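What follows is a single chain, given as C-alpha cells, in the form predicted alone.
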Amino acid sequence: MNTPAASRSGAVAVVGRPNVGKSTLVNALVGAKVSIVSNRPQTTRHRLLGIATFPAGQLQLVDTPGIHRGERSQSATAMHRMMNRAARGALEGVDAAVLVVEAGRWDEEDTLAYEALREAKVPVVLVVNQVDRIREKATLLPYLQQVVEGREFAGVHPVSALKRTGLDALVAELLALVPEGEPAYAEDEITDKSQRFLAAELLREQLMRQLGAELPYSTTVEIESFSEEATKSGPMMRIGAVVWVERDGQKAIVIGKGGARLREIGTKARMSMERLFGSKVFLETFVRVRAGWSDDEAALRSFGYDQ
C-alpha cells in the first residue's frame, strides 16, 4: 500500500535586479495576477505574497522591488532606499529563495541580488527567465556554466515566465525545499493583498505602461474611496483614486489633452480591475501635485510604502 506524500507549505522570496521578470514569474505560478506589470524597471514598488498552491503543497512567494545599487548614494530618492529595504526585508523567515536573473547577462546587480542571499542563508534556485527569446540555444550552456561557477544553488532552472514554460520542474524543486505542513492560506486566496491596494496598483501599471517613457517615477496611486453596492445587474465596486505626481507639468501629462489620456488610462485599469474582481468597477480618477513625495519618508509612508 502506498502512503500518500505530505503536503508541504512554505515561504519562497523571489528576488531578482529590477525588470528582470519577477512579478511575471509570481503571476504565472499563483496562476492570476496579482503583481503588476510592465516594461519599466522598478514597477514593483511593494513586497507582495502571491499564493500559488497545487496538489503537492502551498508555495507563498513573496513578490518584491528589484535589488539595485545606488542605496546609499546621495542621488537615491527615499522611495528608492524604502524599496531597498523592502526586497532585503522579504529575504527574513523564508524557507528558500528564487534568483531571477535574464537568460544570457549576468551584470553587477546580479551580483548585488545573489549576495543578498547568500547573507540570508536560504536555499537558493536559480530561474534563468527569458529562454524563448534566446536565438541560439547552443550558447545558453557556456552561459548556465559560467554563472553557476563559484556559487552555490539548490537547482538551476530555465524558462519562460511569459509563456509559462519549464515550471513544472520549478514547482516541484521549490516544493521539495520547503517542510512539511499544511497549507497557511486557502485554496481560493491568491494573496494577502486587499482589494484597495490591488486597485491602486493596476491604476498604477496603466500609469507606468502609457507614461513610463514620460513619467517613468514621479506617480503613485492612492485609494480615498472603496465600497460595493448592490445594482440590478449585480454587484459593483465603486472606486475614487488619486494620481499623486509631483509638479503641475506632470498633471498635464497625466490628464492629456481634453482629458484624453486620463480616460484612456482609467478605462484599461478599470477593465483589468473588472477581471480580477470578478465585478463590474465605477472608476472616478483625481490627478493632485503633491511636491517631492518620492523623497519624502512621511509622504511614502502615507502612501503605504512602509508595508
Ligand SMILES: Nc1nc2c(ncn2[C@@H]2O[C@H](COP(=O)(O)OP(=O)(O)O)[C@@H](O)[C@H]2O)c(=O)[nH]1
Given for the second form:
Amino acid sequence: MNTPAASRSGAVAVVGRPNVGKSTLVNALVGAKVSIVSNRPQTTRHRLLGIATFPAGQLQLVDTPGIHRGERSQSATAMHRMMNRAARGALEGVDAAVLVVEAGRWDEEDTLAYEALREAKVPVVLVVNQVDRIREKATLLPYLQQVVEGREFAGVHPVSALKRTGLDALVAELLALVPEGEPAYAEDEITDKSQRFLAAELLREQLMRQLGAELPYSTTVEIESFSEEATKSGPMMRIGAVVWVERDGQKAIVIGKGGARLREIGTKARMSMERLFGSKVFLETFVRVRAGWSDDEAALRSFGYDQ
Ligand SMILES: Nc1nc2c(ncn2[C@@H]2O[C@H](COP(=O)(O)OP(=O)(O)O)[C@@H](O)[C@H]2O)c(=O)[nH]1
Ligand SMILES: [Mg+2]
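The form predicted alone done, now the form predicted together with the named molecule:
Next comes the full complex, and the chain you just saw is listed first.
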C-alpha cells in the first residue's frame, strides 16, 4: 500500500542585515508580493508572516526588519545586545531560521546575525542570495567554503530570489526542518496581515522607491477608508489613503510639480494593489502634515505600528 508522506508545517524566521533580499525571498517563496521591496535599507518596518504552501507542506516565513548595527551603539557589546534582541523577537516560536547574506560578501553584521541565531539554538540554513550578480561563477565556491568554515549550518543554498533560482532545493530543506503536522493556515492564505495593511504598505513601497534619499524615512501611510463594491465589470475596492509627512516642504515634494509625483506614486501603488488583490482598485491619496509623527507614540499607534 502506498501511504502519502505526512504533511509538514512550521515557522521559519528570515534574518539578515538590511538590503540582502529577505523580503524578495519571502515573496518568491509565497508567490505573491506580501512584503514590500526597495533598494533602500529599512524598507521593511513590520514583522510580517508570508505563508507559502507546497504539496509537501507549509512554511510560515517570518519577514523582519533587517538586524543591523544601531548608529548610536558604539561598543561591540551594545551592538551584540541589539542584534540579539532583534533576532530573538523574530525567533520566538520558530522551528528554523534562514540567514540571508549577499553572495560574495560577509561582513561583521553577518557574523553578528549568525551568532545571535546560534544562541537561539534553532537550525540555521544559510541562503547565499543574489548569485545572479556574480559574473565569475568560479569565485562562488571558494566564497562558500570560506563562509561555512568553522560555522554550523543545517544547509547552504546559493539562490537568486529575484530570478527565482535555487528555491526548490531550499524549500525541500526547510520542509524537512519543520515538524510533521497539518498546515496552520488555509492553502489560499498568503499572509497574516489584512488587505488594509497591505494596501498601506504598497503605497509606502512607492514612496520608498520614488522619493529622494531622506524623505521616505519621515513619511508614513494611513488607510482612512477601505470598502468593496460591486460594479458592472466586477468587484472594485475603494481605498482612501493619507501620506503623512512632517513638514510643508515635504508635502510639496511628495505632490510634485502640478501633482505629477503623487499621480505617479498613486498609479504604481494602485497597479500593485490590483495585482495582489486580483480586483479593480480605486485609490484616492491625500498628503497631510503632522509634525514629529515618528516621535509621537500615540500617532504611531493610530498608524498601526503596534501591530
Ligand atoms: N540582483 C538581485 N537583486 C536582488 C535579489 N534579491 C533582492 N534583490 C534586490 O535587493 C534590494 C533589497 O531587497 P529587499 O528584499 O527589500 O531586501 P531586505 O531589506 O533584506 O528585505 C532590492 O532592490 C531587490 O530588488 C537577487 O536575488 N538578485
Ligand atoms: Mg525587507
